[in-house]
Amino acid sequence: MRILVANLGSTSLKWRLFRFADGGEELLHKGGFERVADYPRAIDDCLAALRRGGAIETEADVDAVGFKTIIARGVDGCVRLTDPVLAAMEAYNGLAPAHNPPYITGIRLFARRMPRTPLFGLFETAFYQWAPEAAKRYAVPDDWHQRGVRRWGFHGASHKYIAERSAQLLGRDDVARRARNLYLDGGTTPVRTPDLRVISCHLGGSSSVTGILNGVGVGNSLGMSPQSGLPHNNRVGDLDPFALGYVMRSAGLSLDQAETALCQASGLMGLSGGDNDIRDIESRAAEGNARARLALDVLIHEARRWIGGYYLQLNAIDALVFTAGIGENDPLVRDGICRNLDQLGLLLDPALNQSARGRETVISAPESRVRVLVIPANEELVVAREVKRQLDAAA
């Protein structure tokens, strides 16, 4: 069985092709295009690259295409991407304006290009459906809650992979099995004592922190939309809701103008004065630029705030995990987050932290009670596994 996972952006297409056979799984091919102006051609070029690489002979060899979909009204989990599901995604375009529209466009183009191939989406919100109710509620009127105003949480595929892989690295195969089967049995796979408590930090162009208890997410720093939580590359993160009305009235902005500013000119970009790439920000900070330094400090401060909250919810932790582009490759940010946590039993090894760039490794000191891990993200594998489960169930 071959499953293609497509990662869609407004101007990018990235993919991985997995083969599942005899109980094993194998990455056959990966690639991508940036600055895509012609999506139908990009999809054609993707399939041509798979053929040239020998991963497939014809596109009929692709059993399904999976997508890391974000959010849809009334839809969760891993589902077949039918017209009603796409309509449910469109209903929430306003919550994920940078994500849902390009995904919907790309999915429809794949459906047109590969009409006989089933398409599935694993929604990013799925990992948090078993979180405590208190972690999912806002203190709003019940009518608002019934309309969907709640903490959904995102980056579910990334944090689910961390839940499983961190358990394996910590010698807890029982917890790894629960994390692997979470969408099948809702976290009912039994685990032995003691509890395994992990905090996962997905830090990249979009960032979030999640608490994980025995392989199950207990909450996520992202809330109703991917604009919340930590500051992102150009999206705001947490903001007092009354700030929006105040700025609209005082600056004479329309709602569309204010939302555009929050989604495209805020986050690290707004703090730093124009840069949203962490490498550029760190370079300017090293040269003494105060705004660039502030952007780093705010990102680190907010990450520590959420880590601290989940530390209390979990009653201590066994491991702190860094993943995604910044988390995997940026020793300066990891050092800032882990600094002065010795009273919590967390000690970073400076040399290990400095050398850990994009590879799976331990970066805590030997005497640290809390293990600090770097685990490269593998969201596509999570999506492929869940699509395979859907195909197996339908067979």
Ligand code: AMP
Given for the second form:
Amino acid sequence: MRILVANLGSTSLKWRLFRFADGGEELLHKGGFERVADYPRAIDDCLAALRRGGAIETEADVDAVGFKTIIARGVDGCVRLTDPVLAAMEAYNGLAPAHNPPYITGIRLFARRMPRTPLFGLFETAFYQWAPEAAKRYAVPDDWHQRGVRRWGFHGASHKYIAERSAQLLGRDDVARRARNLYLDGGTTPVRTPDLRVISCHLGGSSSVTGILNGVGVGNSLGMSPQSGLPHNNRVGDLDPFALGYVMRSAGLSLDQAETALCQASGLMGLSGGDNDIRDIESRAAEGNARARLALDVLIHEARRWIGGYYLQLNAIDALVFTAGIGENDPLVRDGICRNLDQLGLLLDPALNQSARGRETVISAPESRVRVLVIPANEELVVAREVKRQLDAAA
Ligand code: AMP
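Given the form predicted alone, corresponding form predicted together with the named molecule:
Then the entire complex follows, led off by the chain already shown.
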């Protein structure tokens, strides 16, 4: 069985093709295009690249296409992308303006280009379905709650991969199995004692922290929209809701203008005064630029605030995991986050931290009670596995 996972941006298309055979799984091909002007052509070019690379002979060899979809009203988990599901995604376009519209457009184009191939979406909110209600609830009037104003959480595919992989690395195959089966049985696969408690830090263009108990997400720093939680590259992170009305009135901004500023000119970009890539921010901070230094400090401070919350919620942790572009590659940010935590049982090994870039590594000191791990993100594999499960169930 071959499953294509497509990652859609407004001007980018990236993909990975997986083959599942005899209980094994294999990445057959990966590729992508940036600065896409003609999306239908980019899909043609993707399929041509798969044929050229020998990953498929004909398009009929692709059994399904999976998408890491973000959020839809009243829909969660891994589902077939039918017209009603796309309409439910459209209903939440305003919550995820940088994500939902390009996904909907791209999915419709894939449906037109490959009409006989089933398309599935694994929603990024799915990992938090079994989190305690108190971790998902905003203190708003009930009518708002009924309309969907709640802390949904995102980056579900990334944190689910970390839940499973960290358990394997910590010698807990029972917990890894529970994480793997989560969308099948809601976290009821039995596990041994003691509990396995992990905090996962997905730090990249978009960042979030998640607590994981025995393979199941107990909450996520992203709230109702992917603009919340930690500061992101251009997106704001947490903000007092009354700041919005205040700035609109005092600076004479429309709602659209204010939302655009929060999505495109905030986060690390707003803090640093123009840079949104952590590498550029660190170079400027090293040259003595105070705003660049502040951007780093805020990212680190906010990450620690969420880590602290989950540390208490979980009653200490066995492992802290770093993943995604910054988490996998940036010793300075990891060091800032792990500073001064010896009383919580966490000690980084400076040399291991410095050399860990983009590969699976332990970076804590041998005497550290909490293991600190770097695990490269593998969200597409999680999508492909869930799509396979759907195809198996339908067979
Ligand atoms: P992601 O959203 O996971 O693709 O992460 C993208 C972000 O990761 C970029 O904006 C950079 O800030 C950061 N990043 C990517 N590669 C590196 C690297 N080699 N060193 C430090 N940061 C990196």
